[in-house]
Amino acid sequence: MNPWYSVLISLFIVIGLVLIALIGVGSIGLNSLFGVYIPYVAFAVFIIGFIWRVVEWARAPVPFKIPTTGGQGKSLPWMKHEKLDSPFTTGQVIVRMLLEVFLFRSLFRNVKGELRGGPRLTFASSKWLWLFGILFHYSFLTIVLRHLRFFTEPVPQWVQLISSLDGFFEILVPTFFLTDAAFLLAATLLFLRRVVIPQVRYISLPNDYFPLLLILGIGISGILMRQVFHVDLEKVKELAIGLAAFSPTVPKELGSVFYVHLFLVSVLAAYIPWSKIMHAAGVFMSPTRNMANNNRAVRHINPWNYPVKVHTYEEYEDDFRAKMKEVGLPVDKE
């Protein structure tokens, strides 16, 4: 497939989803469908799919000890042990996982290889990808936490604190949150990385572009809803609390852009368990990360092993002792 087809296919799908919501609400008046039923179905698909994927990963046997190592393992006393890059104990594995989950340590240590004049293979640091990645994920997390104010009454103080810090500079009216700008910037740069760099574009598929474009659509529609079309947030909270309490009522004052935003969020939620975004849970289930490099000290038992009936040497000798003695072969028992 031409790499550009993947971009166009993903873009057309996202545009189609936007048009579905606009036509469904603006022209047909399916407010309840897009405001209640689709979010409920998407949430159910997300929960069921998430649990199913995690259970399937947990049930998968790990026949080999395959931790990823990036340094010297525990060996002789005079050899320095790299505890984070080659963890030996469960505690070292936990520290390594925490650094991976919260700071993307392996991505931070990533290097880029290039062929330069000669040709000569050179390696250089590639921290910009780590920066975009961590900016994107923490902005996304902050936005999700901020949205909890729509589902709670009264709003927890820590949610109010996050919102206050996020809108500290009080730019525009209503306040334009810093994480909104950081989120769009990081998502855009991650998308452009796949489009601009030929090597990355060549290996990218529609399922690489689609979630990025979908997330961009969610971010853009959210900013438009807040800064341009000025959707009534009290009505949004009324719907959100109703959804959380399983007694939803759909206010008539909500505009089409809100339903576009909610529909895209619902599509993303339903899509997550079946996509690469499940790495959020998969990182905890990966044997390359959650296993200790202690092969020399602890025997790893293959979970696929099952009892096998064997024919021992003693039994073999009992069966063929006479013939073995006849041809002069030594035997343990006379």
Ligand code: HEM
Given for the second form:
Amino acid sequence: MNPWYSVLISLFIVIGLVLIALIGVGSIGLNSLFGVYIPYVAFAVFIIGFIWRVVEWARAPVPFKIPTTGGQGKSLPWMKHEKLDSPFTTGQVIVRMLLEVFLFRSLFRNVKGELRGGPRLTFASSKWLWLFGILFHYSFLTIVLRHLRFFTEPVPQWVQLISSLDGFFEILVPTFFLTDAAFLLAATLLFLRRVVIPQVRYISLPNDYFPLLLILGIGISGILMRQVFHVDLEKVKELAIGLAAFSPTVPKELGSVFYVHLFLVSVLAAYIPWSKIMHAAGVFMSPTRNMANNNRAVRHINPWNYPVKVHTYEEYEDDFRAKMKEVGLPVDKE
Ligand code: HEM
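Show the form predicted together with this ligand, please, the one above being the form predicted on its own.
Starting with the chain above, the whole complex follows.
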């Protein structure tokens, strides 16, 4: 497929989703559908789909021990063992996994290959993707945690603390959150990276662009709601707490932008289990990450092995002991 089609298809789908919510609530007045039924269905699809995917992965046989290594494995005592890059024990695997999950360690070692005059293939360190990745994920996490203020009464102190730290510089009224800026910047750069770099554009599909554009749509509608259209937060809270307690009431006064936001979030939730966003769970289930490089010390049993009729040395010797002794071959048992 022409790479540009992937961008356009994804863009049109996201614009279409925004229009569906605007028309659905603004013109037809389907507030309950967009405020209650769709979020519930989306959340159910998310939970069931997520569990289903993880169970499928857990059930998949792992015929070989295939940890990705990036350094010297445990060997002779005088050879320096790279514990994180070639973990030997479960503890080392856990430390490597934690660094991967919280700091994106493998992405930090990202390199960019380039053909220079000669032609000569050179590799140089490339930290941009790591930086945008970290910025994107941590701002996303902070925003989601801050949103707990809509679902809780009283709002936990730590949620208030995150909000006040995030709005520390008190720019604009209401305060513009730092993570909102970081989130928009990082998501935009991750999107532009796919569009601008020809090699990345070539391998990108609608499933790469769509989640980025959808998430950008969620961020933009959220920021518009906070800074421009000003939604009644008491009413949002009424709906959110009602949804969480399974006894929702749909306040009339919530504007269309709120429903666009909620609809895009619902679509994201329902889409996650079937998309690349499942890497959040996949990283834990990946044999290249969750196995120790201890093949020689601990035998890995291939679940595909079928029972093989073997002829052991003991049996061989029993069969041929007399003949072996006759020609002077050593035997284990007399
Ligand atoms: C993936 C989940 C979500 C993301 C990434 C997201 C993102 C955002 C962002 C970036 C903002 C801008 C202001 C801020 O950061 O607080 C925002 C605002 C807002 N979001 Fe969300 N949102 C999500 C889910 C939800 C849900 C489920 C609700 C429904 C209760 C909601 C309701 C709101 C409201 C009412 C605002 C305006 C806040 C204000 O005026 O202070 N969001 N959202």
